[in-house]
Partner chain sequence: MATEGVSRKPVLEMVQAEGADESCVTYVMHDEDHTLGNSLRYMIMKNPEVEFCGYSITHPSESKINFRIQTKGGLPAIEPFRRGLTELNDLCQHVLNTFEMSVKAYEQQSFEDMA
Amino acid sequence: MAVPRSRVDEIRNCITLTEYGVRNVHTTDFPGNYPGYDDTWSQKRFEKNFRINIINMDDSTVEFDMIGIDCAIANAFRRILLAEVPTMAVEKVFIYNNTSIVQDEILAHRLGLIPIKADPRLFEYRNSGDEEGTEIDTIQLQLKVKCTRNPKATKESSDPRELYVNHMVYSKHIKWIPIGNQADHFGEAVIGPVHEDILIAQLRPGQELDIVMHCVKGIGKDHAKFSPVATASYRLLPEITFLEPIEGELAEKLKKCFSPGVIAIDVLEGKKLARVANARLDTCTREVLRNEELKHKVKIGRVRDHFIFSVESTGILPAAVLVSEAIKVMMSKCQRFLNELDLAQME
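Three-dimensional structure of the chain by itself (the form predicted together with its partner chain):
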């Protein structure tokens, strides 16, 4: 007996959340699986159905919808945002003097994690085996702080801010030392840490730090300090359908089962009727499936090809630029193998 077309559409388009499990998780729309459907890849059909809607955007975050794409590719973009978009970060730390109580290696680790505001697209990767570093692949930074007693402090005060000078080492103490022609090349653009108020170490009188740092270009796959995003994640658009109309007191109960704003109650001819106002706000808690009366009247699921991306940048590059760079990295991966095939073909 043939399955009714609407059931097939449900399996193809929707991930169903049931009380004890999740149904129809995997993409099944490959050619030959469903008679009557043409699932062959068609760039024209893809371009017709594909949409990107930007929900909100500022310098450090962007939230946008990607509709009409498959999970494998959306996930590839997410993975690239986390691990393969290059940035500059401190790699080599030359410690000339460290008399603070923070150990050398701990200090070096902390310095590596500080985000450095330098456009990685203007730099090259350092060649392996090159110890010195040239002006095209290295940024040199210096941290030189000495803590002394404050001569103007009163006798009785116990506040360290009054008693000592330079007792907190912040990232604003890190200075850029241009090498080669970097000064003319970058000129007005100041290279340094993104945030000024990152606490690196604490000192007491007599202790000092004299450190030179080299920043290189790297990717998150190598070390997490190179990751350009605070985080990048996506979720699928939730979908709530009523199997029968829900009215009266049951409508009120239904409204309480979902996050606020998801279900709205209309009053028609004195009767309360529930409708789905904004499924986007739902967090898919499945609370409605715990209610004996409601669990057979509602079907919750997720739309398989509607991704709500949320990307937050650490401040090195604006979030929208990061997404563009991630897509370019993906294209360069494909190009690399196409070139390899062409090379092999020629031989």
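Residue numbers count along the first chain shown, from 1. What you see is a predicted model, and the numbers here were worked out from it, not measured in a lab. The term rigid core refers to the most C-alpha atoms you can superpose between the two forms while keeping them within 1.5 Å. What changes on going to the form predicted alone:
Form predicted alone structure, per the form predicted together with its partner chain context:
Lone chain follows.
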């Protein structure tokens, strides 16, 4: 028995959420799977259907929709953002003096995880075995702080902020020490920690830190400190379909089953009528499927090829720049793969 065309469209294009499971999770739109459907890949068709819509964007975050693409490509893009877009981070820590209670290893680890505001596109990767570094592949930072007593503090005071000077060591105490011609090359660009209020250690009078750090270029695949994003995630666009009109008190119950803003209620000729106001706000809780009066009136699912991306930068580079850099990395991977295919055919 042939499957109706509308049913095939649902299987190919929508992931359906049921009360106790999820259906149509596997990709089925491959050539020859459904009679009457031409599912062979076409660049012309892809270019026609693929698009990116930017929803929100500022320096730290960007939310955009990626439509008309396979899940494998969308996930590859997410993983590139997490692990293959390069940044600058502390790699070598030279501790000349540390009389705080924080052990050298813990201190070095803390310093390594502080995001450094420096454009990695202006630097080269350091050669393996190179311990010194040069102006083209290394940023040198210094942390030199000593805690002393505050001579102006009152005798009755017990607040460390009044009793001591420099008793809290923050990332703002880290200073950039230019190497070679870096001062002229970068001009007024400020190189240093992204945030100035990251607590590194607490000192007491007589304790001090004297540290030099070398920052190098790397990727998150090698160490998490090089990852340029705080979060990079996506979710499929929710789809809510009414199988019949929902009116009156049922409309009010339906509204409570979804996140705020998903369902709106209109009043037409004195009757309350529910409608889908903004499906993208839905979190797919499936609460409506637990209501006996509503479970057969509503169908919920997710659009298979509509991805809602959310990217939050650590502040090293604007989020929009990270997205464009991830696209460049993906393009270079594709080109490298094509080159390998050409070489294989020549052999």
